[in-house]
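Encoded as structure tokens, the following chain is the form predicted on its own, with no partner shown.
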Amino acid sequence: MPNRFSDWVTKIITVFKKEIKSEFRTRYAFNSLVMFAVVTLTVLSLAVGQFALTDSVKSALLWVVLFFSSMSGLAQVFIKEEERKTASILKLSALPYHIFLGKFFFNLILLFILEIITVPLFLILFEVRVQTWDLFLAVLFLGSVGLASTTTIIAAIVSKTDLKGTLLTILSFPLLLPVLGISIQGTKVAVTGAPFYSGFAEVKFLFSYIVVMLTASLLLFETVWME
């Protein structure tokens, strides 16, 4: 059993690996986030600058930023193995759930870097003061994985369809309604400095989603792959 776990974990890392280094050779996927959320983020802060805008505003439009500009570039971990025809390869060299949880959690790492931009340059713009960091941390963390989570295994579904983009926000948005809302309340919670235990509710919510997702993704993941 330790020995069949390990090999796991290694053909997991393996294809996490692979994702990097083809992402640093192009660095489209990096680039189409960050350009896309710091472009909106100008944009919505020039929009609204002028008004005074409540702390549910103000936690939705984070939440906003953060999902249309992971649309942006979540999806190329399997749009690119179509275009570049070694989908083939792949299936050959790794297991489907080794395929993908190598790419889960690359995209996850990807949100996070986004994040680390991101959420600071929000956070300035808008004058947010977080009151209940922990809170807010927990909450962005566990619905950053809901994002990726969902976000990857509805990309591999309409990598293999010729509207890729368009087909990717559209799928995901009904399955991201849930954590979006639940973020937004989570993090609203945050803002205007209630205790921890204020927002147990939506942590505990988030937690379950990113359990119910990743069982089903990896359960559905082999017949979307092999098709």
Second form
Amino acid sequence: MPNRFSDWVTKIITVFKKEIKSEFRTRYAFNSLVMFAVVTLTVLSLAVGQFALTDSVKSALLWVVLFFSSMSGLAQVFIKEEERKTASILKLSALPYHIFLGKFFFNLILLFILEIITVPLFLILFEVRVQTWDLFLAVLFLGSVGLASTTTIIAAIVSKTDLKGTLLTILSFPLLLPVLGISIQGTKVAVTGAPFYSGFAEVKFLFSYIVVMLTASLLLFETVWME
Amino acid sequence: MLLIELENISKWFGERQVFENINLKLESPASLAIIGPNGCGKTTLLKIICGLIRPSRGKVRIKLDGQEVGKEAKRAFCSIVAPDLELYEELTALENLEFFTVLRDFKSSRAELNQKLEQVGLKDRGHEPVGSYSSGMKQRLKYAVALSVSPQVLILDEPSSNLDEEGIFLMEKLIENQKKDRLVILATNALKETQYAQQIFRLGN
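Structure of the form predicted together with its partner chain, please, following the form predicted on its own?
Shown next: the complete complex, the earlier chain at its head.
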């Protein structure tokens, strides 16, 4: 059992490292993710910065930017495999679970890097003062994991179609609606200064969503990937 | 000893039937050439054998010493070289080799990987990105990747495409080695390439 586990970990890390190396050399996803987020935040702050926005609106703006940035970049993990005709040899070489988890962790890291850039920018541009940092970071972390897991499995589905970009947003939206709604709510609670336990329901929901989504993705992925 | 059995394999793409009720039995060591006109389903049949495409009907069985192997192990027995299967262009040849060997449980040292590249005449080009390779060099690298995991079944689609004379000579040597104790299945339009196989299977009319 430990050997099988370490074998799994080695292969997931191998896929993850390949994605990092590949992204570092091609900037296939990163540039579009960051550019989209920075441009949107800047335009939004110029357009609505003069108005006194409520905490709910500010929280919603952060997650809207993160959602659409994800749509513009995270799907590339599977789309590029199909477009560059590397998917077949990968299918023969690795088990579907290794591929899915390797690519999921890569998307997650990409999203975290995006947040390292965009969240401080958001806090400055919209003059947001986070009062409960532990809740804010917990919601940001869990919301990102939910976003990455859903986008990764949907990306695998749409990579085999002709309308990749459009379909990704259409299919992801209903699945991500609960995550976005709860993350916005959790962020608002963190910004308004309520204690951590006030947002505990949101944290529990996000955690449950991730468990369900990752389990369903792992069960579905082989069918999606091998079809 | 490895046995591949194709039992009543049929394939449709939508309304179009590519082939119907193909029955085949191959026992290692052996080599088979699949020939036939364009569009008769040679590549599709190769992909069905290695598990990349599901047949519409029928079953592919792989038996090792009389025991049927599972779905996941089945894929691990096959390596394929085909024009529509590409390697990662942004990675170097050595990185590609390392990536695929680790994923297929073959932990090879850098020296061993370099040796694989030497076998296909790419010894000094291992640190260059595959994107900078010519199409012939990419084909050679596909052979290195396919053979780096010592596959029980080597599947070749148009085996000499893009290769120069020296490349064809190297490829012939690799096929001869593989044929000695394992299986080689190739699909080709060039009658000259059927000489690499002991048996011929004709698809289509």
